[in-house]
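What follows is one chain in structure tokens, specifically the form predicted alone.
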Amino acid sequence: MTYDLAVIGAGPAGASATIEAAKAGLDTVLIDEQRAAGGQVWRAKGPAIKAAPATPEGKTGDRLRAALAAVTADRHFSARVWDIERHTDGFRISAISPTGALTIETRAVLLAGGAQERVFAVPGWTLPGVIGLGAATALMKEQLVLPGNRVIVAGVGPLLSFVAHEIIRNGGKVAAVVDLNPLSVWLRCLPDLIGSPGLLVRGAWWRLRLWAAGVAYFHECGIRSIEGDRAVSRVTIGAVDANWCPLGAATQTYDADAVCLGHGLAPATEASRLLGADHQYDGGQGGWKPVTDDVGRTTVPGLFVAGDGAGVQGAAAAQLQGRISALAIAEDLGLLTTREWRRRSAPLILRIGKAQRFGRAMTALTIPRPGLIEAIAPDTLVCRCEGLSRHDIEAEIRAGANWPNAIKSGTRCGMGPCGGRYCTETVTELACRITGKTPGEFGIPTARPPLRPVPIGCLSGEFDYDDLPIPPPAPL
């Protein structure tokens, strides 16, 4: 079936864009890997959860899902997009859904895949019991499952306080929160945060709850090592300097059975890279992002990006960006006049600036600093999928591999099931340290299909071997 618009991702940006596009008269289809709309921040509860305490995120997600159900648009949930192709009339999207292979033709595409969490390697990070801050958030929001019984929460950014608070709220124990940033960095953000008082008050409430629960909160500290025989049992932390480099030998060790570790978010760009859109590096928005105009148009005709995939700025900005992009697509496709586009989009554009300032202030707290890689021992795995250590990666770089595809070609780094989502940031910092390049100069690896791992049986379908056109053997 051919649509006017295919929206990939049903988080704040994608679901809001679908609602706005349907109201503007676009024949729209929405595709998402999750079982319901909401994305990471407004994630729906799992089907086994019959009752759960109400939260602001849950209420907002319920309102979004109700609004989406009220408009006319096709939806494919639990569907995994693995390829997108450009052709003369638009785009062809290939996905795997619960009912099998899915092929969608569309005039325009809005990528709203959000962000992926950034986790830099530390010694012991591959032990069972270590989980990303984003993954821990999903686990607790959707399934009400704690990451462990006694948890260390470590890294940078607002998810530290949120994850620790959720563990306490759900009956768990937080051994310590370990924040690479000094308190002064947080205080410097206050002018940008005051514009969103609701979010500012929530953050202060999380910290107050942690203080009331007696949780140790360490600023200017990082993880030195995670230890255990078959799973996490001990975590050693120590002070860091202004560049997040380990400072001195003084350390503290905590007993723990889980570690929630994260260093911010980065835009999910694999689909926009696959389609050949231009990208630029902006550390203040999470790193590499597609080049877009104010309404989300990329350098590829008909391709738009909205939400954190266009630069990490938070859910409030993403929701508005999705609506603005949908209206721009409706104008591009001739379903709205320029006058009508301006009338509908003007109030959204007026509101988005405040939300963007808050989101960018939070993202700025997580810009990687050089010291992050200093604590990585030579034998620490960097590329988990291919079993490559820091020593392996650095040896390839010193041998002359001075850009991402060269490292990928020589070591298979980034070619495993995760597609480089876990290792690319660490590899970039290692390469910049050796070559003297900036992340923007070093570049990003080329994206290739499949965008996500897919079962080969879903691609091949059912067939009879007797029907295969096998040529006869060549004569001897």
Ligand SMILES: Cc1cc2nc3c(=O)[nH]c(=O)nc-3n(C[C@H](O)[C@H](O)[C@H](O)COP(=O)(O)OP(=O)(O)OC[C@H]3O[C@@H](n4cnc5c(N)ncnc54)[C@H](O)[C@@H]3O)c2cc1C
Given for the second form:
Amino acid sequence: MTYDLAVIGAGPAGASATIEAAKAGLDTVLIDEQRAAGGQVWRAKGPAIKAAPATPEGKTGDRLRAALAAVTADRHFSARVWDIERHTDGFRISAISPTGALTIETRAVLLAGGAQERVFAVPGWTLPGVIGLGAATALMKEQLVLPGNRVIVAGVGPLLSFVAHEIIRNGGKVAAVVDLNPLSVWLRCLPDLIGSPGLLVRGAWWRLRLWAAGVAYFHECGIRSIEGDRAVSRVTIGAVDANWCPLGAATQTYDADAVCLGHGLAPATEASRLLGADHQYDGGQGGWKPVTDDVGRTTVPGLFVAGDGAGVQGAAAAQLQGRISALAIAEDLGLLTTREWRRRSAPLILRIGKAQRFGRAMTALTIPRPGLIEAIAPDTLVCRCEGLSRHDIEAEIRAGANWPNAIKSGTRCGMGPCGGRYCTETVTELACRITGKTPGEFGIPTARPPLRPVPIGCLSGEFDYDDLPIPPPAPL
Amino acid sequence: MSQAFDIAVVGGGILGCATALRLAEGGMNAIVIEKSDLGQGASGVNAGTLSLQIKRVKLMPYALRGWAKWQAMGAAIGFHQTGGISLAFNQREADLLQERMTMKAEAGAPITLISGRDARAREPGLSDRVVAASWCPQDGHANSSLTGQYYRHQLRDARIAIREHCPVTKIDQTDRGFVLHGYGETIHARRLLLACGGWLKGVAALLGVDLPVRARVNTVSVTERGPRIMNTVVGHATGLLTMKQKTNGTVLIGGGWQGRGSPMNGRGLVDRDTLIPNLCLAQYAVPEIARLRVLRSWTGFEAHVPDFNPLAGALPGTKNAFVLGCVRGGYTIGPYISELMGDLILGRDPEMPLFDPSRPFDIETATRRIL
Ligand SMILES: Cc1cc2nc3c(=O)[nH]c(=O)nc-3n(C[C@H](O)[C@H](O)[C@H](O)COP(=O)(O)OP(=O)(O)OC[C@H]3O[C@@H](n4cnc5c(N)ncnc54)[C@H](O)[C@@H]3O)c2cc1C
Ligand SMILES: Cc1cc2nc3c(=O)[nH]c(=O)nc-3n(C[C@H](O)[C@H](O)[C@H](O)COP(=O)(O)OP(=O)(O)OC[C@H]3O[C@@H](n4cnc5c(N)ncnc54)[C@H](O)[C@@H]3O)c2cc1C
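Please could you give me the other form, the form predicted in complex with this ligand, since above is the form predicted alone?
Once more the chain from above appears, this time first in line as the rest of the complex follows.
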């Protein structure tokens, strides 16, 4: 059977889109590699902690899951999409699920795969005990596990105070929060935030709680080094200037057994790049993102994208975007009249502006600045999968490898299991600094399947040798 | 007018770069023009197999000499001589193996036929379903990812001009030679060598020449690092598998299974319907790889003409223009045939015969043969 729509990702964008699409009469299938809907922000509690008290994020997630359960749409959880191919009359999606290989044929695809964490290297960041800010939220939401007993929370963006707040709420200790930005940037974006008072109040509440708990929150500060024999034991911080470049001598050293480090989020674009959609660089939305119109249509016919994967704008915008895209797809496929599309989408379009202003203001706080690179020592590992230092990569660039694919081929940078998720941004900034290119000119390495690493045995499944379509031998 | 080069080489793959080096050695002032980065075409994405067992009989003498060049390049391009085993899983394949390998041995490759049990003695990870095999101690591999890096250094040391990210989109012929246009650049050269791999047909068309070149879309996959499970290059009687575990523990799986797309529109795409049987075949040969995760599968364009022999000589009907491409097993053979090509352009006598691009092609039989 061929679906009208396959939605990949059941976060705020994908789950909301599925609900809207099902209501509009589309034969819809939803696929997510997590056990339940909710995505990153409203991640469901894991089976081990079901009895833990509900959080605001958990409750919102529960409401979304309930609404999703009430509509008619096929859904596959714990199913990892590893390939999407475009054929003349639609798409073929390949996934690995607990019950084996899954193939889904569909007329349209909505990519709602969200964002990925951006972590720039600092000296010592590869020590055990250092995790991403986003990974820390996942650990606490799904398993109630604390990142450590005495944690430094460092980097930029709104996740800093959320993560620190959650550590304290769950009984942990935060040694310090280290924010590259001055307090004034928060005040400057206030006008964009007051349109979403609920979110603003929550953010202010986290800060208040941190203050009440006596947690030191340093603005205009960055990590100088993370040290320890086998794992994190000491973290040294120091002041930074407006470009986030280290300023003066280091100021303070903390004993700590964990560091939560993050520098914002970037749209997860592997799938849209694999399908050949045009992309553009927009630092204000997390970097490379697919080119889309207002409703999430990409340059590939039948391919839509919504949520953080279309440019990082946060959960509130993602939900609305998902719904608007679903309606637009219904109209494209002839299941809604233009009039009906207008009627249903108008109230959503009216609301999305405020949500987007808020989300973009948050993302703007995390636009990389030159100091992120200044803080990386020559021998600091940039590509942890392949063990490549800043020096290794710069040497390759200076030898004339000026573009992403050339650097990758020559050094293996990004060829490991992370598929470049953790090094691409740093390499881009290093290369731009040397070559004078902008990130948009520099480009991004080619995307290829599988979208996630998959064991060969899962792909081969059970097969009969005699059934393998082995072509005739090569010419002699 | 800007400086005129003695020769402009269009295409920065192995064939273009290695020929440019030979020409510079012979005293010519050369420029290599590449539409993307050096060594990002077939030369940088191929499976890196330097195996004689998968070389064509007619090209074996060239393959043997090419192999020696790779051996001399050594660590800079990740050369490893590991020996290679080709497998047959049933009688039909055993017969095929015997016929093919006997001819290749007669052409000079040190290949011997061995039993399934001998094969497993050499390569304990092989499945016990192997009924017959062939062995070549000279087989091995190099790291094709390093092609661009290697030749970039070589060209620089030889003071050969390089233009990367400069696709040639227009070529004018003048009485003094050629004017090449691409990406805001105008390059003058007295001679021209087209070495643009899968893109040859389109680029030759810029000069009004129709070459019967087609491109195959070969697929290669790589796994994560794993414990050592194999030491040799493992192949198949049909030639449709090449597999080896690199020193870093990753396993590279190829064999020429066909993806989708064409050089004229983008990069080519992996096709799940050929990728999966390719991986099944690999797993059938070495069952242990089932546990390894595939990190990436990709495709590259391999050019060929109807008789599957190289194009290496004067470009038909165009004075002072040459073409080099469509070399089956061109990674292995490339460094050698490029020297012959360089010698031809320098007016020297090549040590081995080249392959005249003006020869007649029987397009119809060839089509039947690939189907
Ligand atoms: C690690 C991380 C932690 C975050 N934590 C917070 C937070 O605590 N608070 C906050 O306000 N914002 C947080 N964010 C930002 C937040 O994710 C977004 O603003 C919001 O969730 C975006 O919604 P979305 O629907 O676009 O994507 P997401 O919520 O990220 O949903 C994407 C979904 O797609 C699925 N998916 C992706 N690729 C595949 C595939 N190949 N196969 C199958 N399924 C796939 C994922 O499993 C996921 O469930 C976090 C982001 C990240 C990356
Ligand atoms: C996936 C794959 C696996 C293979 N495996 C093996 C193997 O294991 N062993 C083996 O011996 N051989 C193998 N081969 C064959 C071998 O890789 C090729 O024969 C060889 O690399 C061809 O070299 P080339 O220089 O002719 O082509 P290429 O390396 O493709 O170089 C041609 C260059 O021309 C450039 N170009 C094209 N158009 C223009 C333009 N208009 N302007 C400027 N530049 C242009 C391209 O960008 C490209 O870089 C394989 C091939 C493929 C595709």
